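There is one chain below, alone, in structure tokens, taken in the form predicted on its own.
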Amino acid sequence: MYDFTTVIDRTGQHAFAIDGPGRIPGVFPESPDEGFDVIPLWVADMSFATCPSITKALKKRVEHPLFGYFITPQEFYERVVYWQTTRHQVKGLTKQAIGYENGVVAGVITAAQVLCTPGETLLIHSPHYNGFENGLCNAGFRLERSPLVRDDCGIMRMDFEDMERRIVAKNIHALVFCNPHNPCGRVWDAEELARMMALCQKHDVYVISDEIWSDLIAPGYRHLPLQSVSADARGRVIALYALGKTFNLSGMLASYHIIYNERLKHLMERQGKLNYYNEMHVLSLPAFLGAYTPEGAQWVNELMQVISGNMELAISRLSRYPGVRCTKPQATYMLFVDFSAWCADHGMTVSELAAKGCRVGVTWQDGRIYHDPDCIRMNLALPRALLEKALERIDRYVLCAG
């Protein structure tokens, strides 16, 4: 029903994905060599047009020529309740628990400021999203990393003994958690989440739960909101959601929190207003109203079928090379590929391999920025034709002999 095949030209639109490479060393991938265009496999936005119901809502709002201060209508809260209830089977959510956030990273920092003071240490799993490290460390916090561990099937698991040891040793009272996990794509099961929250209750650790990827779940899996694990979790978790990843609207900064604990909710709202920045954008509102609809849900369902097919294609092609280890993610559109054995066999570092790909326009990301030097992260939310083009270049120029 929806178009996920058209290759849309983003050149000249100031998009990170296309116009970013080569702009800032260490932040963006290298520019490709002459003769190669950029195939956007790096920054986590999609190469698909957003859901038509969102575009329609934005166009309708832009037709009105006044863009002054506005009141957030009751409809915004109703749409969030509708989405969380129908998509994630959340029960008992009301307007009082919902609050707008100017981006998930900003919300994570605000929550850290509510729960901790600068100089304190927060626990986070590793690998982890680099934006959290940059934002939290810039705000004066420290991070203690508990490594995720691959099981015999290549699935990343939490090491609960390691977590508890670090919590006690560093006197930690806040955990930054990805549910589902970014970048490894884990959908945590009920048993794992319950065990983690029991550990947090035991040591009085509050949780900042990034649930931005919660709508992008692979077929056969289901997202479990962390606040639904137990009564204690309901009052111990600050959960953050957004339109950005789900609907390719990261430029909107359209995000929100759900907080059932009234005291935490009050502190979060107060902290967010200290710099007078945390108000909804005039175009974020129609984006929400266009996204959280039955049409939006259908669009996401079709999107995940496309992404699942892209995952299967990429994994089948890359796995033909001895030493390349691919585990299909249970969520997200990012594939985290372990090239360490392949690189060891070919006398090359993973970083050198990543740079080799970028030189031919395969702009994937070196896993070092996520604290995993063995892996490269690939964005597979792009039309099939672009993915096949990227895989052909990987075959011909990157993983080829010599």
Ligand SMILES: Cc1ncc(COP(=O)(O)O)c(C=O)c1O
Contents of the next structure:
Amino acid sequence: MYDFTTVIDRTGQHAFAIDGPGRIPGVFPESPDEGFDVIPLWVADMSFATCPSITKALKKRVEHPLFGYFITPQEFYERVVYWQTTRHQVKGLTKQAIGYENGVVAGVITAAQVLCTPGETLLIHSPHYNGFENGLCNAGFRLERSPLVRDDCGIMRMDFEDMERRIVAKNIHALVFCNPHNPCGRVWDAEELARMMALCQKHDVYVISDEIWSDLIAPGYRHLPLQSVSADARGRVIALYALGKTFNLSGMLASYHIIYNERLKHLMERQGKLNYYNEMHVLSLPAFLGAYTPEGAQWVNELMQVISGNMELAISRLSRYPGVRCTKPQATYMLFVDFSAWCADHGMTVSELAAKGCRVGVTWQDGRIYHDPDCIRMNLALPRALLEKALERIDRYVLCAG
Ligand SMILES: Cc1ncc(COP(=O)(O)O)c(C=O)c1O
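Switching forms now, from the form predicted on its own to the form predicted together with the ligand, please provide the structure.
Shown next: the complete complex, the earlier chain at its head.
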């Protein structure tokens, strides 16, 4: 049993989650009023210590006092193959298809540069992770948003007709896909993925599949790597993975791509080298070696049980308020709560509600940054005691009198 209950003090560690609020108005949440501490329910890192096998591997490496450039060893590729094979039942993955990336967003931008010309428009589902917009638009690309649509059970679905219409109207040849989806928490099923890839094949659209959340799947669901959908998908998809979300190692930039299409693989490596120093970070290697192990797998399994419990607690407490709608996510540790009806009843906007929470340290995130003005995103990867503290503050100060 790993420890997911200790509340760890991050003071003095320059942690974005704790020290970030108030730093960039309109982008980061506001810092709380005096007397309230930040309960980090926002940026996608966890309030849990990473898996002990990773810390152990890092400590061992740090004992050796030289940290110069080095060659990515065979062991890295073997660990990735081990993880993808055992965790996601990937078949036929070899070293040739794998390449290190200094961060997933960086990899998404590199992939866009490989697949598109400057200024070209890429299709994306909306809502979407804000980092895509920042990264891709800053790099000179445009985004065409195809809205996801909530079904009768509150589950977000792709609108294939809408996607096709936009692909044709804007002459689109690249799609940025989030599998599983942040912030909506969807694990796309086989039928949806097959239909999407058939559409991409029909219109010759290549796909950048960000699978950074693929290890954080709720009990009862299974992640399907997009490349596994068909032979065509295997050659049409650039997939990206990382340790960051899975093991709470986002500061480590330990990421990688999988590309089976030899030409795309060559172009991706070439473009990565043109853009930045895209070699492995010296501490990423021990992190990978400690993470992609049976111990790492067990840690993630236990983590997802804890997150599932946190989701149930938060949903049961928030659903007591008429007009607050939340569906248990199938993946990620993000709960995307629709407060639009509650806010309409109480004469306030969802942004005002988000700000009200932040003032008392309920540091959640206004859905507008994901292009969903009805929702607030809550990061529930935190010890139960912290979550209870947040829910009490929500009851007492936020949803109390509107
Ligand atoms: C879908 C998605 N992709 C990428 C990232 C960031 O990845 P990185 O820090 O490796 O660039 C995040 C972080 O929240 C994310 O949610």
